[in-house]
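Next up: just one chain, as structure tokens, the form predicted together with the partner chain.
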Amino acid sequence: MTSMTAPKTAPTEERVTPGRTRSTLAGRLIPYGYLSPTVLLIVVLMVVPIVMVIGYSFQDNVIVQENPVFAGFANYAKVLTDPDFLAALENTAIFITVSTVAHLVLGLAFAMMLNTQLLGGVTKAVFRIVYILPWLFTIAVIAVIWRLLLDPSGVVNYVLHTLGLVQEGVNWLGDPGKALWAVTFVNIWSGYPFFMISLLAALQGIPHHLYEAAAMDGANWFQRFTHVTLPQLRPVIVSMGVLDLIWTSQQFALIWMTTGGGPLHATEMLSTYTYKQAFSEYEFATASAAAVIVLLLTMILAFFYVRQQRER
């Protein structure tokens, strides 16, 4: 073993005596050139995009051609009285409450399952692995599954011709009257577990005296779950659900994979509407608008979303 020591080279007067005005300036920048790389990037990935989409707006031909030119809010006016978009926006309404709805309902459920003193380690461990599967799968995965699932010879009407409950195939992805329920009922299927965890997490943080006390003061368990569990989980229950919104309202590609937001527009969603517009009509500036209406309708709820944080 040697020993190191290091040599002591460093000027002492260095330390100690840095211009003073060169370090208030140098000081006030630094933080800047700390939040400069971040600051540069969502400048370049969100604001530049944004402000290009919302001039894009504003003007016809645009992309396509050389010249665009401004045309005000004819754009804003073509989509808004376009019937197609009228269907795809009261869709998305449909498809975005229910699944929200039934992700919370569906969550709760199964989170209060397994939160239950009846099950013992073991059993809990193997259902929340089986709970948590449709997360797992990416949304191609989730959109190939089910529709060999859904196929009017799939398995899923085997299995109701099999107990009597249908007489031949459904079209369930096929059939316009039927189509939207089908999906979004996949939807449903693939989101629950996020609630499921985040919520499973929420009651385990819900301190176990409220429910002693509560069951001191006579209250059944019905009573505890309303008076305990769910102001305990309103702040989760809020923000869960004002994101799933927004997150559900965002879903293209699971309806692209599915039904591609047919049959007869019965599955056109906002999200699905913009695409077709840009990538199959080049109509850039059409599908400009009617991606800045979804943007304003998001930031309501983005705007929902701050103030219940905030309130917090």
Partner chain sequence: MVVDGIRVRRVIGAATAAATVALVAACGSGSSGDTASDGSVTLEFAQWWGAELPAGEFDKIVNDFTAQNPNIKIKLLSAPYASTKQQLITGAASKTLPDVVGLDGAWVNDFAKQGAITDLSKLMSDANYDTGQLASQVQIKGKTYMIPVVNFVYPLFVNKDLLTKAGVAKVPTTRTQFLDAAKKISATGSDVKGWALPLDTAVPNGIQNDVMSWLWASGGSMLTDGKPNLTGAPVKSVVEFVKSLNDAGVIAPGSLTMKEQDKVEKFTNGQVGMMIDSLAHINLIKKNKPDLKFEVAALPAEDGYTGKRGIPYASWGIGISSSTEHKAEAFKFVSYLLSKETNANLSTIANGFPGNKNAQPDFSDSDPLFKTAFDIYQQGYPANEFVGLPKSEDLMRSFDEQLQLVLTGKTSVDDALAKSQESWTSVFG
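Next up, can you give the form predicted alone of this protein, since the form predicted together with the partner chain came first?
So it's only the chain below, everything else dropped.
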């Protein structure tokens, strides 16, 4: 008895037509087409200006003269040895450090108060409105309000004089010994609501059973705060802290509209120093070098932020 075997057929190759190839290529390019407007804006508004500023920082007499001269690192040496720049660097370090720590402490304190079960719903709603008000104002409005409040004949001095804490009006924004702390206080007041909202959302995301387990183990409120609340909030606190350092280091409008960097450079920041070099002294090469230094410092902070986000 013979077995019948089916004849083998040769594999057929699928024929790819030119129209199908074009269709596949077009499908692959569609996502890049959607991204192209955003990429174009980034290149035009960010990449090109940054490259131009870096180029200006290595030249002398840029913009104001037709034929600038290559200066190498002379502009960087001039900036790094300028006493005004060093004072601005110190003021900026104090400003951003105190502001960030105060934002964190106040934001966490108010967030925990709004998250507590001891307050009723109506009371929490009222406090939410009151605490978030500083974040709703623009920098221009905040600067005008606090210039009036901190005026020697303003409300702050009136209250302090009524309480017997001062004998005469204090020029908070005009005294070199007090101006930096005054603008730092204003920046703290205007910036803590963002921390408060972010930390409140993080607090409401902590599982309640963690607190119940800690209470069953005999932990008091402080131990629950240090061993449950803070570890759960750590990723948010670190992210917000690094972002606040970056944002505060670039603060310009508040300083410019309250003190202008004075008196006697007491509130001079890196941002106001760079602005004055460009548009008051018309030293665009020096301003470019200062801007590049600020960019490098900001990129260091951004590196830590990105690394922390990857660890999460």
